Structures are given as C-alpha cells and as structure tokens.
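To begin, one chain is listed below as structure tokens, in the form predicted on its own.
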Amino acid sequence: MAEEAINNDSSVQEQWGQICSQLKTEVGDTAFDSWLKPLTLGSFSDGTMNICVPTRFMRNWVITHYSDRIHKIWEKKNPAIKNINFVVQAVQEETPSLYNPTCRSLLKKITSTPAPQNVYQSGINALVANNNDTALNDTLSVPLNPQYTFDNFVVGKTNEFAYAAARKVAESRNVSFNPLFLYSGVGLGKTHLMHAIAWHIKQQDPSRNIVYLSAEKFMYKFVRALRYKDTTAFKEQFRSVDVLMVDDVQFMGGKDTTQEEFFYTFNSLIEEGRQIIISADKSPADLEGIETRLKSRLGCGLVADIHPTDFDLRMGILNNKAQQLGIELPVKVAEFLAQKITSNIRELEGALRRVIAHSQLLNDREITLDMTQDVLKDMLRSFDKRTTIDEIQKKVAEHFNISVKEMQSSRRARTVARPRQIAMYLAKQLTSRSLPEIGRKFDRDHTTVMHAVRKVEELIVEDASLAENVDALRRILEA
C-alpha cells in the first residue's frame, strides 16, 4: 500500500519536477537533456525509490556522475525517501538502440543540415553500436564524441603522420608498432583521433573489447581497487581487454604506484598481442615524473608528433565545420580567423561558432568581417597580447647586447649561451609550445631546451643577480 501511495502521489511527481528544474539550472539544457531528461519514476519501497533508465550506458553514466546530487536535493524536498536505485527499463521501439539521447540529437542535427551524409555516418553506426552492453567495456570506458570520426577530421601537412598512423592501427589487427603513442599541445586533434580509432574498430569489428580512458580515470579506477582490496578484479578487467587507450598519460607522473600497475598491464597487453593507443601533451622521453622504465616501454613502439596547424590547415578546419554547420563562410572571414587565431584548433572552432550563433541569433545577419572584428574584439584582444617565441628572442636579445642571429648560431660563448639558455625558459614558462617546438626556433634539439630551462631555475637560486633580470624579462613580455 505505502509503494501504491506514493506513486499515486501527485506530490512525489511534483517534486520530481522540481527537482528536474534544478538540475537542469546546474548542469545546462545539452547534459540534462542528454543524460537526465529521459529519466522517469519507478517504484518505491522501502524507502527506496527506483528511477528509470532507458539503457545500461546510460544508467552507469548517471551513477556516476548525477546520482550523489539527485539524492541530496531528494533528502531535503522529501526524508521519507532514503536511497534512490536506478534501473535499466528497454524502451519498445522499433529500433531501440536509437533511444539514446546523444544520437537523437546527433539525428536530429543530420536531417537538419545540408551537410554529405559520410561527414556524419560512422558516428551515427558507432552510437547505435555502442548502446549495446558489449560495444564498449561501459564500466571502464568514457563515453566517445560521435563527432570525433576519421571523416570529420582534417588532414594537414602538420597532422598528416599521426592521421596515417591512427588509421593503420584501427583498420589493422595486427601493425607492426605497439603502442602507438600521439603527443601534442592543447586542442590539437590527438583526441580527436583517438576517439575516431574507436569508432572506427567497433564499426569494423563490433566484438572487439575496446576501453578509452584517461590517465586520471585509471588511477582512480587502481585506488578504489587497493581501498576495497580489490585489486585482482582490477587487473581482470584492464588485462582481458582488446584495445586500451589511454589519454593524457602525463597524469601518471609522480604517482609511482600507479605507475607501477600501469608498467605490469602495458606489458602483460603487450605480450598477448593487444593494441595500446597512448596519448599526451609530451614525447616519452620529455614526461615529468615518469619512471624511466614506462618512458621507455611507451617509446618502444611508434611515437607521431602533431605539430601545430598551419595557415592551410586552418582554411581547411573553418570550411570543413562551415560546411557541417550549413554555413556559407565568406573566403575573408575564414582568412581573417585563420590568421589571426593559430594556438590550437578549438579555439578556432570556437570562435567561429560564436560568430556564426550572432548572426543567427540577429534574424541571419549577414557574416561579414566587420561583425566577426566586434564580435571576437575580446577574443582577439587578449591573442594579440600572446608573447610569441619571437618576440622573447627579441627582447632577451636586445636586454643582453647580442643579435637574434647570434642567438640561434652554434656560439657557445658565454656572452650569448646564458641569454640562450635564458631564452628558452621564458618560451617554456610563457608559451604552450612544446620542448621540441621550442628547440626548432634555436636550431637545436628538446634535450637542450630541457637542459636550458633546469640550469636557469638552478642559476635563479643561486644568482640573485640573474633571477632579477629574468624577472625584469618576464615583466616586460607580460606587459
């Protein structure tokens, strides 16, 4: 009778929906309605109310990461409900695999676009696979960008080896490089491509055991295991795996335990014959805080750099989401943010998506350049104010008397290989270019940039003298 009555309850249902109003506030229109809106009531008993979920994946990802709220706001509207349980209900339809959120909206924006239908197609297979319990190993994995294919990604002259590299492994069962490790700087693609690496194996062989992670992820997932002592389970379920991909791996350093753990999975993969997909914003050998014996298993198999784009590279990203979009971007729009925006390629996408939402939003005003100046004149402000590695050359050139020529010579004189060394520190403290990035503006190598940036924090101890012209340096390129 107490489960009939509190379902009959009308109450119950109100604050349901005023707890839906809440988390939607909290967490924005695009989660809630892909991740909470297709939740509904179930039965309560014993305190328990049970919330519905249309699928497995979905119930796993509310679980972790909306339950904890949901039942705080609960406790307080109402203390008769204690736990809150939520169960996997099949929604009957026809092609129930299409239930899941994500793709309706995915869906939704295909038939609503004039974009070509292959832009959007692996994605859309993949999603409708991934509904399924054995697409991807739900309780190790993150959920995969369906946006994030090989069709959607653009191939440059500065991304074109680690696209050809990805390819290779998802199309291959066995290639002759394990693992393949991606590295580079912020919002460069490597995401991107290992997410497509996914898509792309669960399309080609849906029966493959695929788990996508991130380094944070994994130790989180090892220290739950030694704080319940349940390590062994752990190690069942990384080590059964098909495919491992694990993302931003430069996470792990300084955490030698799980380092540990990871070093004894990579190689048991590694003997059986299975793909590991790495990812990080270093080469191996430049990660801080990982143990020389995981750089060098890391390094072993093939290691592709994506470099920054190029102005050609980033005609070709704006057209291509133009096109996606069902946008007609004038040439002098797409020249203007191509040249103006080069630190990475959502920052790009970003800007982009800002102006093309004020024209929409102004009745479809026309883009022209002078609206994408006022409406990215913020955005731009503070990229103008970027310090180049140009433009340190320069100033710690003329701060010490000597040449930028001199500067990228052979010279080991003291006179010129202490700005050098000084030089290349600002670069790495005041830019997100990578060591190696770096090192081609001095004509040399990442060791020595490395070697650079620890002398002249060794010499900014010691030397009160030098840590006040680097400090008067810094202040000066900040300005």
Ligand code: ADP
The other form holds:
Amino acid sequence: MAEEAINNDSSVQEQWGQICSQLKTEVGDTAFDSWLKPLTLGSFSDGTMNICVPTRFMRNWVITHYSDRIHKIWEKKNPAIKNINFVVQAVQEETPSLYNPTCRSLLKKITSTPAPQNVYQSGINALVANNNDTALNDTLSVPLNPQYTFDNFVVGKTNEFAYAAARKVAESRNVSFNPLFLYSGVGLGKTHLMHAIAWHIKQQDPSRNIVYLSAEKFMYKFVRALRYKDTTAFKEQFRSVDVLMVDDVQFMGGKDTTQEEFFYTFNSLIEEGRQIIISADKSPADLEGIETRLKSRLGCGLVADIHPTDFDLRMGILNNKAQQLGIELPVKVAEFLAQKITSNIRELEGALRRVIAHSQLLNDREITLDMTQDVLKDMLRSFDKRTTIDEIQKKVAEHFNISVKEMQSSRRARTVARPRQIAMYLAKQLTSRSLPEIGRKFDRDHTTVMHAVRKVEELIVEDASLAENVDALRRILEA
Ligand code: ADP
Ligand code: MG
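Right, and the form predicted together with this ligand of this protein, after the form predicted on its own?
So here's everything in the complex, that chain up top.
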C-alpha cells in the first residue's frame, strides 16, 4: 500500500499537504511561513524523499529545527519513506507537479532577475542584488565608497583601537569578534572603517556575500516587506549573508517591531558563525529606545569607540588629504585648521576642500594663512559659537509668540505645528545633531523631523512670508 502511495504523485502531495497543516499548527504561522512553506517535494528513490530548500542557510535551519519532526510524521503516514533528504535547489519552471506554487513564484523572482550594474557593488551582496521581488525591488546594500579604504585611513591615538579591531575582523578567516560594535560621535570614521572592512574582505575573497546598509534602510525594507506581506523573502535575504554590516543602529531606537526582526536576524547569523559589524553614535548600553536584550547582544562581542580627534590626528589627516590631492599645504595653514576645526573629521575635510577650491578658482593662487582665514571666516564664526537646539526652540517660540512647552507638546494646531516644524528645520540646518537627536528634543521620532525638514523646504519655495521668517530667524541665531 505504501509503495502504491509513493508512486502516486497526488497521494504524496496530499500527504505532504497534511504534514504541512500539522506542522503549521505545531510551530505557528510565523515560523511556518518563514521556514516550512518554501519547502517543496523533489524526487523519491530507495526510500529517500528529497525535499527542496531554496538556500543553504534555510537548509541548515530546517535540518536543525524541523527534520526529525517531519520524518516522524511522515513515517507514520507512509512507512515507505525511510529517509528525508534536504537538497538546496532553485526549482525550475518545468519541475513536475510535486511543487508548491508560492515557492515557485518566489524562486523565479530570485533567480531570474539580472544583477544591477553598479561598479562599486560588483561581487558584493550577490544574492540580495538579484532579488527583484515587488516588495524588495531595490538593492539592500548601499554602494561602497571607493575612497573609504584602510590605506586612506589615518591612524592616531584616538582611533587606533577601533582601527586595529576593524583590521582584525577584516583579515580573519574565522569570525574573531562577533559582533564588532563601533561607536563614536558623527564624522569620526565609523562608516569609513566599515567600508574598509568590506573592501578588504571582498578583495581577499570575492565570493563572500557582504551586505552593508544603514539601520534606516533596514527599517525601511522591513516595513515595506510587512506591507507587501513578504517577510519571508526579506528574512531570507539577510540570512544568506556572510558578513552583515549595519550602520547607525541608533536609528532603530523606539522601533520595536524592527528591532525584534533585527534581533532575530542578528541571532541567527551569529549562531551560523557569520560576521556582524555594527555602528552607532553611542555604546550599546547607552543606546536609547533599544530593547535591553538587543543592547546586551550588541555588546557581547568587541566594542570599540573612536574618540574625538586630537591635534596630531587632525594634522595627519590634513597632510594625508593634501598629499592625495597633490596640493602643497603650508604647515602654518595646516596648524591653523587643526587648531580651529576640532569638531570632527568631516568638517575638517570640508574646510580643507573649501580652501583648495578657492585657490584653484583663482588660478592656483598660493594657499596662505591669510587666504585661509578669509575663506573660512563664516565657517569659523559658526564654530566659535555653536547654536544649540535649546536656543533654536527658544528663539523660534519667541518669534511666533508661543511657549517652548507648547512647541514640545503634542498639539497639532497650525499655530504651534508650523513653528515646531521650522524649529526642527533650523536645528537640522544649524547644528550637527542627527535627526533622532533633534527628534528627542521635541519628543518626536526622527521620521517626524525628516518630514518637517522636507515640509519647510517646500514652504520656503511656495510661501514668501514664511521664507522671510525663516531667514530672519536664521540671522538671529547665527549672529
Ligand atoms: P562617521 O560614520 O563616524 O560619521 P565617516 O566615516 O563618515 O564618519 O567619516 C567622515 C569623513 O571623515 C569621511 O570622509 C572619512 O573618509 C573621513 N575620515 C574619518 N576618519 C578618518 C581617518 N582616520 N583618516 C582619514 N579620513 C578619515
Ligand atoms: Mg557614518
């Protein structure tokens, strides 16, 4: 009877259908949709039933978690099945009837779309880049900056530990510290180091699947997948990476569902022995709005911080950049810049670029201290007197005749909401605070700030009186 059943496609398919329903009740919808629904029946021979799994990662997971159970249930139903074998196989269009249509459409999408033509990205993120599912139709990995390499990273006292940790992770064949957690204030080299790790690994072994993306992008993709009810494909993309880098995880603060998904992804990858590299603006313990269990997971590998720059590092960076650009930078000018622009490396580079651009515009006029001071007058003034968000809130509230309390309240009346948006906009323009940091000052999340900034940018174009108000406020704050 058993042999008969096995020779009959529809009976086996029926049995598989029953097994699936039983498993679904046992493991719950989420686990079922993620891991078991994509399985499809393959061929049967010598008592062995082949079950197709779309990826290696999924195969390992299914074997560890579900194979015993599947075997037990099936054996009971059909003693002819002695073994179950899981094979990684992207199922082809012409595969016969023993086949799950949901899985087919998903696999077709994954396997048939050509990779995007991105020079920076070739070799990176191969599987992810090939997936052109509706819910996931742009690539996950952000292009890597070709300048952000270890060679271009100047090492000093303030960043040597983070640099050494990054190099170690990049050079190790085996996972060394997991995760590597890098943190610092803005513009101090976290992203540079992450890209450098990616470049290095890619150079050593182009077959490794590296995904680098910002936490914001992770959230965006996840929310999209939820909307399109396509979280399985979303999960699968992450779970097949060898090295996952997530930049600026502080942006996940307060986003509980995303954090949960990230936590899940994170744990599976760590268990699988894949390398994870994370950056944030604070240490794991100090991250705001991040669940305790995630914080403790983030901090359980190696935590390395980059300190604010010191004079020597600033000098080193200026000389290095000047050399790269083939520019003679007089020592006096370099010292002046290194003394004055202490906030972060991004601004230091910005200042240097301005000076160089000025000299080039004037037919390569010699770069002197006088010229530098003159070119950077405005910039330096604003460095001398950094505007704070508190000050912005106070001045904007005064200007529109409301209280700072009202500005921070949840009131949505236009008379309060508009000044609030303008204050957010000015905070983004005049300070180096991040969107979440600005949001916190207004008791809002970063997407609200982002929306406010866009809104005010639009209004400035459309509404002359509002533009005047914003301009007047800017002058007051910058005075
Ligand atoms: P973060 O991600 O911490 O905000 P970035 O990595 O974006 O900072 O760095 C800001 C800028 O400063 C980039 O252009 C980067 O190349 C440069 N930079 C940062 N650290 C160094 C360094 N040690 N040597 C050379 N350039 C650096
Ligand atoms: Mg960064």
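Numbering follows the first chain given and starts at 1. Every value quoted in this text rests on a predicted model; they were computed, and no experiment measured them. Between two forms, the rigid core is the largest collection of C-alphas that superpose within 1.5 Å.
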Answer yes if the Cα of residue 395 shifts by 2 angstroms or more between these two forms on a rigid-core superposition, and no otherwise. yes
Return yes or no for residue 312: a CA shift of at least 2 Å between these two forms, with the rigid core superposed? no
CA of residue 79, rigid core aligned, shift of 2 Å or more between these two forms: yes
